[in-house]
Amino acid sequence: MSAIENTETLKHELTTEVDSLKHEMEETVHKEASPVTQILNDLGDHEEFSYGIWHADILPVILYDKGQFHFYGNRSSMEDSGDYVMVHHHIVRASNHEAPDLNLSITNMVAFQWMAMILLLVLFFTASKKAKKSGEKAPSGIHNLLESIVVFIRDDVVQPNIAGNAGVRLLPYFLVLFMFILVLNLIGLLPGGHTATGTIGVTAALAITAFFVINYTAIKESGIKAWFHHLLGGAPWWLGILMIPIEIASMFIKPFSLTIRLFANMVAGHTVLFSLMGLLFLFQSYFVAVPIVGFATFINLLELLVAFLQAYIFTMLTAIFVGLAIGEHSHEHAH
């Protein structure tokens, strides 16, 4: 038994030593990496809050593994527990370096979404208080700005595409959708900020909510019978074997297109800026730096336009899809 215990002890010491060496190698690679690589690593999604050069290990780690939930106050406390470690910015089991069954941790991008939510709540509560105090007076300041946005979404996005009571009921959804995407886009343009809409998970979640809003509204307005009948696409019943798969595919293609469009457009401008940054470190010349900085400034201003434009396009397309679904299903309901 002593020999077995010695073997197990030696094995544990070797494993600990290997993990320590790997951690030191990762730190060395991170220190020796190019500035562009370090910036890309910092701007990615990870289990610590970072804004520019400021990093704070304050985000909770929540894991579901082997039928149990594991809660840790932050990444450091997780590693101190000895159950899990970080390898190449991913959480893995310390025993076999395999990923846990489900990672529900609060990541950096989630934190930036919370920041956007808090900012929107503060803005709208402030505008609401000003509106109550001003009474019949003309709105001003933040009250005037938000009221202009509300009127714009109502008159130019919702009402032209969604008629009747459905448009009135869905106005808060489209207003929040537009403002949430816009604020996330603008936060990403701040120095050191992160663009949450530049991650496929965030855009996919927004598109999934749009998918449920589109189909729920169509069912509510026209009835479940008309919704199923629409799967024929207006064709005779004997063409159902061909039309139903096509109609079901189109239902999922719409949110998929919303996901990719917002994600790709937000990533594209940042990719151009990173490429220009890479040229600065490549040439390391003042003669090259002047035109590159000028062009990067132009791209950044263009990104400001894109931030507003993409929020508008996502909201407008969702409203169009809802209007089309109501119209098509209402047509089937009338028949």
The other form holds:
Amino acid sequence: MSAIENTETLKHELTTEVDSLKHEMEETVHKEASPVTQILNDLGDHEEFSYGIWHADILPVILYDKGQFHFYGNRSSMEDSGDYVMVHHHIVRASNHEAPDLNLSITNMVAFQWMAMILLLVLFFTASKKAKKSGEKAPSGIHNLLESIVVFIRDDVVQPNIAGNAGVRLLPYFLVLFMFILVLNLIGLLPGGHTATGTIGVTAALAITAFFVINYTAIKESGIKAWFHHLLGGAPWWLGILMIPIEIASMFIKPFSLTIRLFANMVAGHTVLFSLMGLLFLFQSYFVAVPIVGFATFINLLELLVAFLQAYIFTMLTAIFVGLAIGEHSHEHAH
Amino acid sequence: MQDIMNVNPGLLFWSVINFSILLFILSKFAFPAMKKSLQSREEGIQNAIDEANALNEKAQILLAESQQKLDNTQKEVSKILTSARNLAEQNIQKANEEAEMSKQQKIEEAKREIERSKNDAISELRNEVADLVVTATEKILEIKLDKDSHLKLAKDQIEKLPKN
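Show the same protein again, this time as the form predicted together with its partner chain rather than the form predicted alone.
Then the entire complex follows, led off by the chain already shown.
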């Protein structure tokens, strides 16, 4: 009797031990994340501000859950409140460990966008002040730099694609689009910086804005009737059964392609860079380090090119899409 | 991987807000001054180019005009020169002709004078010779003859002589 009881107790103890060991192991695995998870983590977004290895829990958490908003000054004050906890870098309800309905927190990438915004505002307001002073005289310094970009966007991106008054009205949009993407890309290239354009959320936001700009401009310039007529793509009406679904799909595929193109280009370069850096820690040898540093420098310079190129491509394609959406109407007779 | 490929709706929302705010502030407060400065400068440059073109055109016209004037003047000058040369040539010819004429006249006159002097001298010489002959005859013959009949005789004799 006693022996059986003893065995039972031992069994129970062993099971508990194994369970706790298992748990500990999981924790350890999670703590000492593999380089791959570390890289993907760094590329992604967080609810805390981080620059390089410096982390600061300063960003407010805004949650919309069960029909009401919850505001917290930062993550730890959220956890102190006891309603929500962080599990595996995700905010979940403390009660059932499920994600809240909508997480509208100010994340790291939003903070990086603010940095870009502040930089752009300072640059453009300095230029604007200088412009007021200089009048008809030749521009200098920041004014000169920004004005050459303005003229480039106006003469090489907007005007060739969007004719007439619409082009003039949309110039600020394209200019801000180009500068915003460019500055976000470049901030991402700073050592320790995060690339906001390397997250789908940001590129999707820009593409959705582009979607509305494209369709709003098309309707405003050519009229709602022409906009519906576009859905035929210039084909005879009986092809409508084929053309209308294709055209509607293309309307959404265009901004989708913008989203993925920018996102993938920015992430790809960073992934290559991180992988090269990862090799350093894997091999821990000077023979590997020297070529790796060379490669990394090359990739970094390539990314500098890509930063400009992708900002240009996103802006250029948006301009082309706007031009197509307006222009098909006037080209109709040629079909 | 899941983290990267997911669209974070909060991030999307804030990105749209950020972009819209940036676009609004910049296009409302920063771009107008830059646009104005750019436009006024571009207009100024265009005006300067237009003005230069207009001035150039004017200068071309002036150049053509002065070229025309110069050509006209040159033509006139050459015309004047030609006529002057013709006139001078005519004058020279006339003078030459006159000189020739007067020379001929002088020569004629001189010839006539010479002829007359010669004739005079010849007749004087004849008279002298007749006188000398008479005197010589008187002396030889020592006979005082009737002067007139002898003189007549001598003269007849002389007339018979050849003219020269």
